[in-house]
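In the block that follows, a single chain appears as structure tokens, in the form predicted alone.
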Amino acid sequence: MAADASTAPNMSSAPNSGRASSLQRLARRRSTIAVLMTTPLLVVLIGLVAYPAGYGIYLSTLNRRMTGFMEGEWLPTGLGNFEILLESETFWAVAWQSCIFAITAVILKALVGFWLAHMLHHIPSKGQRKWRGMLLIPWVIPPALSTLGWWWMFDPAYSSINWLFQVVGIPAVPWLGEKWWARLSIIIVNVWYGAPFFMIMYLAALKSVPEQLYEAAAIDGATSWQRLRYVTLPMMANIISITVLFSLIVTFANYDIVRVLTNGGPRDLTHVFASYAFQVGILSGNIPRGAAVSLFMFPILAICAFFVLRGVTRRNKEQM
């Protein structure tokens, strides 16, 4: 009886090892699978992404016979080019036009995505989806179509505008021969992209805001601005801060829209980072030149995304 005894947990506990094994095995064979399903992607990310930045970053350490820099004053070997951009009037001017086009675009395109989700999310299912198809239309449309027509509205020869002002008896607007003018024709051509997809991404956190929320704080007595307040923007927060991040980092990069409209004109002051970095490293033939001032977007973005994710990190604690 007493070696029946001892024996019975063995007996007991060979079921539940075999299980266990069992489990195991399958964990093995979902983390493989996972893994060859993965590997497409990774593929595609390193072929895509991983091998030109860091080709990229090779480019930007040699002169313009794509060779190596001799050692300097001060500057290791490789630093040649950035030495000469940060010397250079004209790419303070570029880093200058790039983050105010970049940052009033992006206020801009959130201001009017957010007013345009607010409006939509008050009008019934079914003309909000007639609504919504013909807002988006700015958002499907190739950027380069999209600004070749607004160039034509913005040419001095052929502008539409200039035409409707002289009916009322405005002057005529300099939309792309004077700086400041080109600068805001540039930017309302990326708010008139862009502001759609902030449109749709801002009515889909309004569509999760729990209703019960806005009907306790109207049971208290908050004004409709106290619930815009207090109720909508919190909830809406993390969506934000998101969708801010990522027209960022597009907007930096945009080329496009300022190749097509000003081609960075009058006189090189409406260049952003991308097609200063195509006609320097393109059109005048210097490629390590043309790859480091791309890779000026770099540290700018990576403190913007820093910030605007521990913001996002920090407010999902709070949530939990």
Contents of the next structure:
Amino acid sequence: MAADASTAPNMSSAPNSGRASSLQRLARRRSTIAVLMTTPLLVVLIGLVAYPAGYGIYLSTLNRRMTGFMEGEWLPTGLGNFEILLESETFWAVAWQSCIFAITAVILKALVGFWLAHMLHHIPSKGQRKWRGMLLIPWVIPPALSTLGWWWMFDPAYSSINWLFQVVGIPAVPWLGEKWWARLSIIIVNVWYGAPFFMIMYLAALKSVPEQLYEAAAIDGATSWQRLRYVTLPMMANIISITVLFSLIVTFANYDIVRVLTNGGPRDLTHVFASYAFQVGILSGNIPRGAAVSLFMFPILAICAFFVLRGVTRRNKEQM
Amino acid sequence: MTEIKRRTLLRSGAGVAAAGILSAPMVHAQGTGGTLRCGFWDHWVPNGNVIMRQLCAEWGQANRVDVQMDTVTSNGNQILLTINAQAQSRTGYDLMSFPAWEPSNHQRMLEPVDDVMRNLTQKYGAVNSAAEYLGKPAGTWVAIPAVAGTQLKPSCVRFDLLQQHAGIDIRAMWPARGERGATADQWNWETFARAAEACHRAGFSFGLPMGSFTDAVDWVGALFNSYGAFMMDDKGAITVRNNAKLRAAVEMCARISRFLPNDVWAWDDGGNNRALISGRSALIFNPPSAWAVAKRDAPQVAENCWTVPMPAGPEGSFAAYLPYFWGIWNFSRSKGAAKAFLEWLSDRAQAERQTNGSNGYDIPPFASMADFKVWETEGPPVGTVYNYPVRAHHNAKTSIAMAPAPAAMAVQMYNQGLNTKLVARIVQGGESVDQALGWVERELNTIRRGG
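Given the form predicted alone above, I would also like to look at the protein as it appears in the form predicted together with the partner chain.
First the chain shown before, then all remaining chains and molecules of the complex.
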């Protein structure tokens, strides 16, 4: 007979089990064991995720001195910081820049990662490992360090990239000093850092596509583009969605690249939510307003997550 | 014979132990005065920390207090994060170094130190006005202006280049002695702008940052102050509209900015140092740290450097000032010891040791301490940093950007670099002066709402 659905298998002898105390029975229940086993994780989640998030929401409702709730003119008391931000020109510029940065960087990372994964997939397995290792290097270096390396290459006065440009007669580029170049610079660094993650995820997905599907497509006379469009992409759709969602969350919340490369400049045109929240909250001593800035990411990411996960669920249902 | 029972023995033993503990002195590792935990700013000049450790040990031994000293770096704003974390958790050091705006940010959490400041001002005279503005936000001193870490940002000039390309003999203007040169009155922003243009054309542009880091905000703030140009008054009222002084300052700053390297908008606090040390720039605004690095890495540059006050404007000469403070948390259990220690650290003898230990970098808050020998003897060339501290013959005041706005708002204006962004919008963004002033007015309204 199979073990009871609600209790762990009884290892003790049958005559003793009848005398077990209620405490022992409780300890033997599967649900009790499950709770005990997940308690460390729950403690970590509550302590390091739920509590800081709740405290952040609470802080965002306070006034600058944190002596009471922040009053609003057209929003209720407690939402005054959000009202001020919604009316702030700089905040909207930050929101716009965050979207430009995150969306562009994620699209480029996905494309570069996809291309790299395909290249790797077609390398014989003997040489694949070392290429895979080399291509993962940007992702395993701590981003604050690698960004510092990039900063030296972009450095306004001593850019090594500009030095190379001058060697071949190309005029120097103000990488961090001009609006669009500065935006491009932080996107380049983010793509360099994040593309290997996409590559490794897509490579795993490519390896899981059954070879018979390609053989069947070849028999039907499918071109390589058609194989990609009608076999590879549908089979990878869920992985692509999840990877994009994960990367979107991480990229939206990016702080170190902007902080090290541009500090939000020139003229606040490269600030993202996290760097602006730090400037307003910690540097300027307005912690509640800084918390409000960082919380603006939440609804944007929640909407993205809703649509992406809904797509994943739908595809799963179709495949069942 | 009385029988000694187990309970009686235990009771007696406990009594003896309790009596011993209660009557014994509070014995700590080093003395009997308890422990004092200090978080001092991690000095850029390596010897600065060594001197501070020596001072901690000396005072600790003399007063039988176990002085524990940590250094907290300002790299990555670690010191700000530490201050905020300790303020939120109400636990941590007894006393800390606080960057310029932090005393007013945390004034409710800091132990008032009016008594210490009263003693110090009786001995050494008044503290400079910028330190008082930052350390005494609501009529009460909440932190003591520190020696270690406090800096001024005067002009560090390549006298050879300025002579060659702009025809200015800066050493004759500001000699290394307590008097002004015959032409010192000509050292104003108009002269400065003409020199900036001449040096720019010669390929030695002045290295003046225009981003949102402190070096940029401080020099532009000093220029604004020398024009009497304030964006917000001491009551918190916005004073941007129809402000002729502000417009004049903005126009002068925009004029100078057009003769700077085209990437100054992205410079951090090291950009100007690098410009000087590389030999590409004829002038920067900086403490002598840039010159000190040049002495090590590019001696031919250092030999031609000369520190002089910032140029004067219509309202006088202002010296960009960025102080540190020493503050005592109100949750400290050693407030008395902390006050005694900080007063001792601020005394002339200890202040001079800190300044000497930092090769003249550290600036004491008292004008009466502007005569330390180190500024006369440092070189080459000898006397190069004589005019680093504000001396009487400079006729200058210390300047903190965004003053006299209430500190709670000024700190936000300062950290968001509103003055440099205002100029950047005109010079880099192509906006008119009126458009840029309209933008800054809207930003100030946002800052003012909610305090």
